[in-house]
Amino acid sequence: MLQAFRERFGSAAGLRIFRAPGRVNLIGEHTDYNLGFVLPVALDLACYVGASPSGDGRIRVWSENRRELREWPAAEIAQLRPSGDWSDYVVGVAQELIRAGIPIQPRNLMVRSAVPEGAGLSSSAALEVSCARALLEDRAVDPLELAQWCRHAEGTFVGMPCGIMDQYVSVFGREGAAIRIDCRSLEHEAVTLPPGVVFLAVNSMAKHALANSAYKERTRECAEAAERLGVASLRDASAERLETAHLPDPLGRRARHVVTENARVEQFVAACREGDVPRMGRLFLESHASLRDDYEVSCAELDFLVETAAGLPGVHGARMTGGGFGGCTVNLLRPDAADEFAGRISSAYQGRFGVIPRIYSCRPANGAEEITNFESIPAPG
């Protein structure tokens, strides 16, 4: 990245590089914006942002992945409006820092990401957090505030009303562990995963146009269901209350997913601690069924991948992960089954949809940090 930065901007004087990971959510889907529980892991797939002073009063951002440049006068960054492309994540974060009283200095930024876009592995949060770290330079900030700024940027500037999970785990990720997040108290704990298992993400390579509009619709439906139940959020709803409330369809099914999914997170954490891998796998499958039937955010590609994986040797369970309508499944399996699984799931999916899926090993990694070994940075994804 050092040489690429020098070639793009003419100098790499003062270059510093910051890394922020993508994530895969093991369980707890669409519960974060309902103030519930989630259990993601930060991935070793990350977004890297190199930064150095520009010296001419401008902020430039070069995306190696897209081969596109955006630039603005640093003094005007606070007045910019959304442009509807990837640079909104950068500008939105910069504006959040300005609101927090942190001045934005003229910088040259180079973005290189290994997190695949549209795969449900949170490439957007990785971009937000890595850019925030690069713009902060050496300023010490509360890590939770950093996650909240990035989340707010995505919600208000980009226009996606997401929960806190993606940005949170990108900041607080822990190598070798999942992170159980209480999305109301914003407290977390590391959950050590049992030995003898691996997690693989399978990218369906599909991203249906319905994803963004349906996400906003589910957010609205959950808020309406909570209001009808007389609770501040569905986090406070109980299974017993749902049975007697008789919410109209689809509100009842949306609420049922959130209530049961919160319970599954707690059950999954307990199964991890007990080393009960079969139970972990069953919870994966139950979660997917709920997302498919009650929350209605799955699609034919994801359902096929889950159903196929469930029948393969060494697989304990599978489920869709992320917002839905495409993206990835996450699969829990024995390490010795990984190679056969990859070959068979790829062959089956190609035969059904004519597309070769991409498969990623989900190794839990640390959260955002500065990189000092420039040679360790992978090529653009």
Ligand code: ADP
Given for the second form:
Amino acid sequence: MLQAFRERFGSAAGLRIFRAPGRVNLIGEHTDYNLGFVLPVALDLACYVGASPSGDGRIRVWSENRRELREWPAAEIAQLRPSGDWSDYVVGVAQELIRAGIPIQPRNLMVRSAVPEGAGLSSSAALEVSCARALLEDRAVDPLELAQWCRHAEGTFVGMPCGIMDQYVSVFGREGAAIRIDCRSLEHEAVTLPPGVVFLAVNSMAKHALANSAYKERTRECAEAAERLGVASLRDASAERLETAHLPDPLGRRARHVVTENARVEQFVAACREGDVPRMGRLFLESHASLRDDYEVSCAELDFLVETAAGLPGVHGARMTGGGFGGCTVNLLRPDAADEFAGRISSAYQGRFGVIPRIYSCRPANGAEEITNFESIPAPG
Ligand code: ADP
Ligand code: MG
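One more: the block was the form predicted on its own; return the form predicted together with the named molecule.
Below: every chain and molecule of the assembly, starting with the one above.
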């Protein structure tokens, strides 16, 4: 990346590189904005941002992935309006820092991300958090605030209202562990994953246009369900209360998903601690069924991937992960079954949809950090 930086900007003097991971959510889907529980892991797939002083008062951002450059006078960053493209994530984060009283220095930035865009592995949070860290340099900030600035940037400047999960785990991820986040108290605990399992994400390569509008619609439906139930958020609704309330359809099913999914997070954490892998797998399948039938955010591609996975040897369970309507499934399996799984799910999916799915190994990694060994940064592409 040092060489690429020098070629792009002419100089790499004072170059520092920061990394922030993508994530896969193991369980707890669409619970974050209902102030419930989620259990993501930070991935070793990450976004790397190199930064060095530009020396001319300007901020430049080159995305290697997009092969696009954006630049502005550093003094004008605070006044910029959203442009509707990827640079909004960067400018949005810079504006949050400025609002927090942190001056933004003129920098050349180079973005190289190994997190696939729009696959539900949170390339957006990886981009936000890595840029924020690069712009902060040595300034120590409260890591929770850092996550909140990034989330706020995405919700307001980018215009994609989202829960706190993605940015949170990109900051707080821990090698070898999943992070159980209480999205109300914003506290977390690391949950060590049992030995003898691996997680693979399978990218359906589908991106249905419905995703954004449905996300906003579900947010509204959940707020309305909570109001009718007389609770501050669905986090506070009990299964009993839900049953006696007889909410009209689809509000009843939406709320049931959130209530049962929160319970599944707790059960999954307990199963992790007990090393009860078959139970972890069953909870994956139950979560998927709930997202498909009650929350209605799955699609034919994801359902096919989950059903196919469930019938393959060494697979304990599978479910869609992320917002839905495309993106990835997450699969829990025996390590020795991984190769056969990859081959078989790939050919089955290709046979049905004519598309080769991409498969990622989900190794739980640390959250955002500065990279001192530049050799460890993956090559582009
Ligand atoms: P996800 O977070 O699941 O990958 P999002 O739609 O939330 O999907 O975020 C994807 C968007 O983030 C892209 O459309 C792009 O605007 C931005 N993005 C992510 N990574 C990069 C990158 N390396 N270079 C430029 N833009 C990026
Ligand atoms: Mg995202």
